[in-house]
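The chain below stands alone and is given as structure tokens, in the form predicted on its own.
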Amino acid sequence: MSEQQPKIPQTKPRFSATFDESTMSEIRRAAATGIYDIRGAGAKRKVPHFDDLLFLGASVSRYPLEGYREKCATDVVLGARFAKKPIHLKTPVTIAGMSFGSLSANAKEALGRGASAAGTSTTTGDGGMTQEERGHSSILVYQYLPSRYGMNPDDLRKADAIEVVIGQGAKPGGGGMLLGQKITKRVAKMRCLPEGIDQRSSCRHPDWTGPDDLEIKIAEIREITDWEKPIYVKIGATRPYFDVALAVKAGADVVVLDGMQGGTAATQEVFIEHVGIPILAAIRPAVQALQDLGMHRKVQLIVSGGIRNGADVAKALALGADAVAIGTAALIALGDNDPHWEEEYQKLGTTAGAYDDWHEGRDPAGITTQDPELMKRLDPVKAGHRLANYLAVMTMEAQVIARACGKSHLHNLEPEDLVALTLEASAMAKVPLAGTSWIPGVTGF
């Protein structure tokens, strides 16, 4: 009988931290196709975010408010700096700009219905104003973009506010994309484009080269709208202190600040993941710019990029924002990435919760598509009701937190109510590391 051979320990395969499976897959895809990858949605990498902050609820040193007896207000007024008709919202949660073209007409209608039921505003996008959107949005913000697609003075006057878009969080410094399969006859007519041909929007406005020209453009828009409409300026989060300061000096009533977690209909993935900064890192410099100019709360700050729940809303307001805007979360509330369509997501090579090929126009949920048959799957009435429910829950969650901190209005939340769980979040949000009084770069040990 031969002697039994000793067993050799089996080692587990080790992937490189630099060249992980996803990275190697992308290298192979790029080598095979010779083109960069395009997708929708926002950044998927993990970055410091609102989850890295916690609230300090009231106890002995502060009294909480009774939920059913003591009022905690949630309303916000936007645009009172210069506009004759500022906007008054019941909730500080607004709907971000998403275009007809990237979204179906039913989706735009549903957004309007849901926002109106919740007492807040919705926003157009690159491509102009649709009848469905204006007809079902009690408060509609009209985006004025570099492309000027669908822009006309009549629609400017029909809107309740104008948002001059300089950039967005998913692609600051970059223009939009809309592939030919989504440019139907109606979309092409609204944008004055040839039907079925890929479109790339400009990355900058054609008629100005700096903040002085922005000031001139804002003055022109005010004249067109008889100084009635609040003028927003939207910027992607890159250099928030200077960009916010320049927007205020140019005459903005409201500044919209969009972090890198903010979504898009379509752009290069390398752009989404590697350009811009997280919204958590952008809020405090933006607020500081407003404070240095004596304009905090006089010029309102709306922040967006990865807002998901009432806790995120409360934290953004505690850091100094006046309101927030949601985009991706609103689409999920309508029915985007719903497991109900899992079988069809599988056929597209993905799964519910991960689908981001919004540019292809094959969305099974009927939201990011112009396919007539797919669009029929989204009932705008039911979808709008779901969005209204979601907005109500977000508002109530923010109220619960504010009451627990002893605040009678969401805008009374302040940085002192927060602590951070990580060094990065502490440094970015400029609040103490939990259990200490230390803020990296601000206070001593």
Ligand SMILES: Cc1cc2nc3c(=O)[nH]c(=O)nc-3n(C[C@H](O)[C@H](O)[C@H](O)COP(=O)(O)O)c2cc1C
Given for the second form:
Amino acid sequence: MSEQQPKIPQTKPRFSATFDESTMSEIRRAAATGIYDIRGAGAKRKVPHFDDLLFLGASVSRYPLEGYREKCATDVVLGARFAKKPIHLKTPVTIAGMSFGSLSANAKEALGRGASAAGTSTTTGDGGMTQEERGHSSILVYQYLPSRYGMNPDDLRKADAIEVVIGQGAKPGGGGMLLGQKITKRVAKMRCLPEGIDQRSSCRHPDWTGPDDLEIKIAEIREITDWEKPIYVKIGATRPYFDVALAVKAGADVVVLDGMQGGTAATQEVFIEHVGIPILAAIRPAVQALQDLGMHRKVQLIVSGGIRNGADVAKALALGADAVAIGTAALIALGDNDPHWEEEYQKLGTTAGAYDDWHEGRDPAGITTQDPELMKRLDPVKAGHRLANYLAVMTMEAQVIARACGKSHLHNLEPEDLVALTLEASAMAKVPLAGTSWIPGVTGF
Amino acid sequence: METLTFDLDAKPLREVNQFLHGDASSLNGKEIVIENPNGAHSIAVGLKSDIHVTIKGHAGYYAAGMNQIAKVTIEGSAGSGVAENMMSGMVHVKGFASNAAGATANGGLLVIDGDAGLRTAIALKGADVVVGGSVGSFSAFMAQAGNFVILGDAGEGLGDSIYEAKIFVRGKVKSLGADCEEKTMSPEDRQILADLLAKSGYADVSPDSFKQYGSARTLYHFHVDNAGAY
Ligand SMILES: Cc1cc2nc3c(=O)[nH]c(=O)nc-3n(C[C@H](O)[C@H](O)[C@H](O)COP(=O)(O)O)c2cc1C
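Just the form predicted on its own so far, so send over the form predicted in complex with the ligand.
Below is the whole assembly, all chains and molecules, this chain first.
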């Protein structure tokens, strides 16, 4: 039996691209529990994004501005369409609405401190306005959500602007949820709910349905606030052309458009990854709607969903947005998912950078939690300072790019400054494929 | 009391509402009459002082929306969302009310003498709502807190996904929504009901002619075995 058999080469074990490790583990988890997976943060898979666009700097045919010498303005005015008191921001990077409940009071305070230092606005979220947040935010946008948790006219009057939330990029058409662990006494009281229950936020507003009703609702809010405050309408990116047109028709001063990469406090994984479109695909149709109505730059467009740096800001503005909003990036600047807490992330079965069980309220960084001990780990002054630094960097980065394109204001950036690296991005952003004059669906090759 | 009359045929609603939002010290105690409302939307919204506003006719959407402290009487019918998100005070509709009457109201008392439409007291957050007639389907959907009294009948899906609000119905209930069940009325709840009936002009109606409904609390924590109810 010791005769030598000819050696047959073995095929290496091969993993499926379709049934990858993460997919298989999710099937096992679902089979074991019978419940879908809920998590925080935005879509994690790769989708066409701003990275697929490049700026064409100035050269012989274009004239650049001198860095640090020649002015490149970054200010933006929001809400001058109808509001008596429009909002003036020093930078077009705003802080998106994130609920108190999903975030700790310290985190909300830090967001307010950072945004105020940078001369920009911050936004409440589901669950109402906290003192920490109002007190530390020089410009605060008050969200008016379907759940109306914590909604009251005194806070409405205390706000600098009001954002009627219809949807969110992470879950267009979906409501919210906050699991019992995070419904502490204070959160429960603000929401008029029993402590410790799993709280659902409805997906539709209770007292209006279609766009005609929305117009009446906006008029009511204007009447209550004596037409002083800008009224934003926030939508998740799905059918941006029609939704933006309807929001403008309903009387919005500002439209907030959130792409599928946009973060959430807690939503079903399947919803986050499979509903809605990337922000890259949504900006041009939104701008087109504004232009068709003669409202571009009159009704401002704020876009969000995966904005990370000054290049993303510059690209969003070049495609026609007036400002951007950041959620996830702001939390990272505060300290979310920081390797400093790696040991504790490991204990939670994850690793720094991948932690997304924000709904469980055990955030080692003290941000997405209501646990008083964990919360203390976030120093709102220091975290606010980090956010202010980060906002300053983003703004300067956008200026670097704008000057290189010869623009004296970020708002002078235009689609003609951009090219695309991929066919998808070219078709979605309607800018030519790099090195060609081809825009699929618009021009011939 | 000093009475002031505004004619909406002659004065824009914006000016009337602006006046009603004036300094409480100069407004408190005033009787205000609004003539020719003709179904205008957002009449007397955002009030916050101790005044009594009487609307002489029909009001459109969101009449007396977000009311605080004030008393508003509508001598006609009201459109969608009457007294929505009211915080305190009282709103009295002498006619019928359309959909979503008293939606998300946190406090105060809303009385509707006639029938009310779909989704009455939806997401109620602590106010008292008394309806003399019947209410449409999906009323008290996700109602969180407060008391909801219906002297007539209720449509389908009453109290669906209800939290801690209390519903009292004298007539028939077409169907109850998910997680809503009949309760035995405690002496305390009977007293709440008796007081509300007295405050709303129904002192002669016996609380014993009502059935009480509330949350079975089975959906308070998501559980896969309840998936069919969601
Ligand atoms: C923790 C967290 C909580 C959020 N809460 C709300 C909310 O209450 N209301 C809302 O409209 N959007 C909410 N959002 C979405 C943000 O407003 C914003 O649309 C999104 O974060 C933008 O995308 P980005 O995270 O990629 O920057 C939340 C996002 C996060 C990360």
